[in-house]
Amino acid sequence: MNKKPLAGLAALLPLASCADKAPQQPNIVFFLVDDFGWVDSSVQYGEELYPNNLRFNTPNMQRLSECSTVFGNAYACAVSTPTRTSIMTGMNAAHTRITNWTSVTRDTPSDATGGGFWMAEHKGSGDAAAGDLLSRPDWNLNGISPEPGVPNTQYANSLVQYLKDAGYFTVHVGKAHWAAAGTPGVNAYNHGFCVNIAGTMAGMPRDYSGMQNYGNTKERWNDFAVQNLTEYYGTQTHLTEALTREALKALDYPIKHKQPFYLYLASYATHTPIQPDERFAQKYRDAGMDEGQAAYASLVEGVDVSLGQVLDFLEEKGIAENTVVIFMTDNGGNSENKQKGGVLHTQNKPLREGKGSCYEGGIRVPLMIHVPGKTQVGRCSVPVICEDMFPTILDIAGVRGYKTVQELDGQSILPLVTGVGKGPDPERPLVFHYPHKWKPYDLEDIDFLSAVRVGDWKLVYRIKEGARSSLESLYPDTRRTAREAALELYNLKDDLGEEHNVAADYPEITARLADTLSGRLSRWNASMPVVVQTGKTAPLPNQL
């Protein structure tokens, strides 16, 4: 393939390949939200209001949603980087084998139990702390890859180039986090984009403000440093205003060539460092908010102000009636960090736990889909997943009869919004997969995770525990214990908060699903981690 300039080093290539093609297809905004949680709006995505929808000033998420299908039963992956990868190539993570965040660095893990990323932060080696039942599983830790024989990586077709072929002008603006550095898949113009602003391999940005230069001082650089915004630099100019200046800069090309456009606006908010934009944040202090929940509320409101001008651009440049805007964000909000304030594990609620989980909190993600003059406006229930989003964007651009070298696992849910076609079956199995220790102190309910949501049923799979009950060292009681306490069954239509595990009420359904999560978990060779007593691998929930 043509090598382009490592992202982050260059802004703008030259346009000749993305030029003057002009097929009457609608312009795309993906509107991409980092550690968002699915009640950190005044958007309705559940059956009611709930408290935690209230606290933050969201007028323009409730603007965009009064035209939009608004999806209550969207889902994402537990962390970032899967759900990016999977949006790019429809794959399913579990099947993508992209189970954690990648590393700035090549062949670095990035999980607590890999020797890479959190063991360096606090001064550990190793595969597995001393004690520790699991160690990490043998995972694509370098990311998505769009040339093939690049090791730990899934080589595949990216959403994006199918839409530059097809006469789009394809724009990245934040965060890509796709890939390891070093590798063909961390630059943004090898997937296919004309653009490419401040997308590396960083997962989090150094510095939210212009006066820090957004990380990029000499006391300050690393790699998670936000690059291409140098006019920005030791201005008040929070990251959030400055992204958003940025691509509605890059979108004067498109428009003036009439040229229709794919706008990926990954914000880097609201992830850490949770820092206050002081445009917003005062008057949460004024409410009586921490300082911790006055910055997270400040940087909520600073992304809804940029989804804002977004909207207004749309308007002034008389494009909104042919431009799609999709809003959604990559996993369930962070429930865990202490910089948010707050009491933990609760920002979520009425949800359980947050990103890292694969309870509802930590998966359950907001996502609204607006196309002018066909949208169904309302609340649609049927359950969708983030690799949704690869043929549903080309469903939107018409682009048709495509051949991927990677087997695509999801569905367009384009007829959901429009209510032409056939949609996804809402009774299709949604697998999630978090094979992982995500810190490097325990976590019981976010590190070593599955689950499979069928219909209102949800099974989650608590691998620890089901590695527990294979160890033959165990007394028979002991074993037993275990292997009921691994699979946990909930009706989410009678227990939105995963409260009350029916499995022992219901044996034929926890069978059943247990059946369908290792079915897809086999069938994709999915990562598992590894029973350190044993050197085996962890069992499938029906292998119990």
Second form
There are 2 protein chains.
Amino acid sequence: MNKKPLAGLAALLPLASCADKAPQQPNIVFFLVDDFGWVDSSVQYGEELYPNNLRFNTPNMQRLSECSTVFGNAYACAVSTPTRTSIMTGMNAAHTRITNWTSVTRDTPSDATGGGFWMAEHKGSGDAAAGDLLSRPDWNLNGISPEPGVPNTQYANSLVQYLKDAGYFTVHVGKAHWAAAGTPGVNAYNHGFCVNIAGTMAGMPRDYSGMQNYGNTKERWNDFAVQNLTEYYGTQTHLTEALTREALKALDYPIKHKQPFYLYLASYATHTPIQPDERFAQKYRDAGMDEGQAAYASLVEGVDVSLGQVLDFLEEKGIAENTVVIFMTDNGGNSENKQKGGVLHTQNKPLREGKGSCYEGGIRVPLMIHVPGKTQVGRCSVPVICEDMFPTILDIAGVRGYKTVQELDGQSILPLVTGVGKGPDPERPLVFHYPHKWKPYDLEDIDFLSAVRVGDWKLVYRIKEGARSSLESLYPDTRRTAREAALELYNLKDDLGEEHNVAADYPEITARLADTLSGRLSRWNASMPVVVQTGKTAPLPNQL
Amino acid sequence: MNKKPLAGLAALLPLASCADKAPQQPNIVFFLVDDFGWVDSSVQYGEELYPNNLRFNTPNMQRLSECSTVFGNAYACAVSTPTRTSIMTGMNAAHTRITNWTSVTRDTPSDATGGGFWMAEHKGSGDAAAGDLLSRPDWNLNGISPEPGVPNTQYANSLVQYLKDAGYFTVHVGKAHWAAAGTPGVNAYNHGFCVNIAGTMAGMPRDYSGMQNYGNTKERWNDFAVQNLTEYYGTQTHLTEALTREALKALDYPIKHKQPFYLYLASYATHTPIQPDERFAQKYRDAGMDEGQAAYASLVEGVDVSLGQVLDFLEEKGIAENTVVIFMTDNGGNSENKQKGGVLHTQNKPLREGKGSCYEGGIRVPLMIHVPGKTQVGRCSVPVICEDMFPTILDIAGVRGYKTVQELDGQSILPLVTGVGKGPDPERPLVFHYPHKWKPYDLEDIDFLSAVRVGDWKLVYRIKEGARSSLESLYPDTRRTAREAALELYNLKDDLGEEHNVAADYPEITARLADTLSGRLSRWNASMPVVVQTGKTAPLPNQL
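Moving from the form predicted on its own, what structure would you give for the form predicted in complex with a further copy of the same chain?
So here's everything in the complex, that chain up top.
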């Protein structure tokens, strides 16, 4: 990737060609990292570089950032599957009703149980343990489906199918995690991919090491063992490296035969298990990091090297000037993971919390887009969200006038990159919804949260408090307190860390955002947890 | 597939097209069945229909045969990998030195050990047990490699790479089995495939049933569990059905975008495990077959239905008239398999023996080729062999003037199908070589055999007898007997079942064929087992 602006404008314009050929279409590389936080690189997404940025050496991300629009207010969902399915469908996760990660097996909720007061497994008849307040919501726990009629799925036309129909050679490499095994949605070929390497129902790898066959050994095998990498069994090849090599091989055909390609390279790194990548780990240990920190930094460096290999490849093949590169993460960094070492709940600072949460640490993510010769290089502060990727990518590909069975929620953010045309309104509401319990223990700043951002304002709805406030008979003394505790208002411009709840100071703004959030959740028939006492779903924020 | 000759001649001729487009190339479907014998269908490959043909109801194979050239004297190798690698390389198996099946793990001989007198594992220093005559040969036990320098492999350019380079969208579905895990040859993408579904180092499936996730369960997993079929986990979908569906999906892109395609659909059926396909098994049980026979017949019917689905698909898509279909098997039917029920060593009658053997039952296989509008429909008796498929397929694809790092042994048999041009000489020698021990017990008509066919004559070299005859000091009394026992001559025209050894009646023909076989094996530096007593390789037939 050249660091100076490229004179590649013509790449997107029609060339003299056969009558039956479409205008030359740009190649698109979507580089999606996993559980990789907003401050987990040396790239400055924020107004400044934060101390957490200094843990990482990521020269290739830096290199890409220097020719990209760097989005400082880009959002994903709080966990993996909802983001990945929003990208594929163009829908908000509250709208797909896929608000949690999909299990490897069909019809199996991933919602945690246990933890005492707040949660009980909802077994149809609401058999919560005594004292439990909420049980799990009814949600599309089987993920997305390219076919109608599959229980507990969102039926949708996939982004990738439109690309393939438009002539794109579409390649999936890495983590898919859109749907449970035994459903059509789990199969990348059903979503329009021409090639699928390693994409399954798994949301994590069984093992990152080729020496462990990526989990494909009698001793270690489970459904998270990574498929399609037999070449590297018994070798030192790290999973990130193996996936990168396979991805570049897959581009041989479209490059040779001048077909446009879409490469969706979705690294399993930096998800759990946080195993050290021994190509890089020692220097982080030597620098005084603990084993978990060093292991995590080594996984990050592996991803950075992978990105560099892709960028180098595009240049070597002479196609960099006609290849758009998108770099993004599926959710915020995981700050509730002891494997990462350090101190829990600090890794995303200055952002509050991490993966799983609707606070900024869980949802604000890295995003860079490079469109050769057309990029406004620098930071863009307009808030954007993962479902925008569907119309954005089709916009980049020049696919117009498509019709989808689903109602789209995203908007093209290409104008924010090129400066041509009108991008999303900076004041449009962005909705986040995690009506689930994440771990078998209680996590107050993660479990059962919704949020909406409008401009600099952000409302966080603590559903548990909302439910409690609705149970006057059960909690007569706490009703008013609970209602107040249910809605938090933050001004992100002044308070990026969401430390100062100003709901009491701005009751009208609080009410307006509560209405906005309620309206969206209501219109989308969003999943809500069930209040055990009443058997009804928890109230929306404007019903308190 | 229409039953009347098609007026599709123009399909192979240049059409008015863009200057940079090649002439329209025919699609090619190579339907390769596994362990499926010469008499395992209702198709008449022989001079007559034999009783064994009557066990099967295979209307789709019949349908294809009625518009194909049906080869009555088509040959493969005695076991799977050598045939598959000969197809990919155009080389005879004795020449690749891949004469046995490759193990799932690298550097691991698949040669059987045990069985007493004849065999000992050769552990470098020749530590055979007392009394053992032969130990395993040095052979390319890691299979083929698309890269030079990989130990114990044959480095070769793959057939598929040339097709891909010529613009073909190349699809692998099913069993690969060219190489061991941990080597580049195991990866279909390295051989020029654009898509690989389910092809690994495995030579058999862990399980045929979707209800068992094709072996991908904690209880059943091993390296033979089939990859890439997560969509069908926990469903009743039989492996053959799942592979067929995936194969047809993979053709969506090339059909839509008018790219020629090469579909290599290599069924895991009808290999062990002989599990009943419950879609079909009951009627065979009802007809009085034992459980093994019924299970095998049901696997065969599954393959027949799969072929029918492919043929139907080609017609529905309107591309049948530009699609060549090749139907073949990788080796003879397995007649040493109790899972198949019935009586051992009878299933290939009138042919002698079965899989593993250089007698006809192990190497004579079904082969049909349909070239739309150009096929001479009917039986062809010219002997042809698996390594012919490399130049034949490139001939069909119109790929000319290619250069390979390996020396090709096969010849195009397309002239035998179309009647245009000159096909192979009916008298050219065809060589078969299995210098291995197959099972942990002795199998006199399978272990350590070589053979050559020239016209109607066939010489079988029993290497064990040859070795014994060379050890005058050890076996002074038996030397002459052993030498006589080492070489058998059959006239296949009169004696299809190889029951009458006429070597003594035709010493000159015997000597000539022994020279021919020895010359080939010598020139190819073919693998030979080691005579334990001397530490030297067993003698060639003309050294007796």
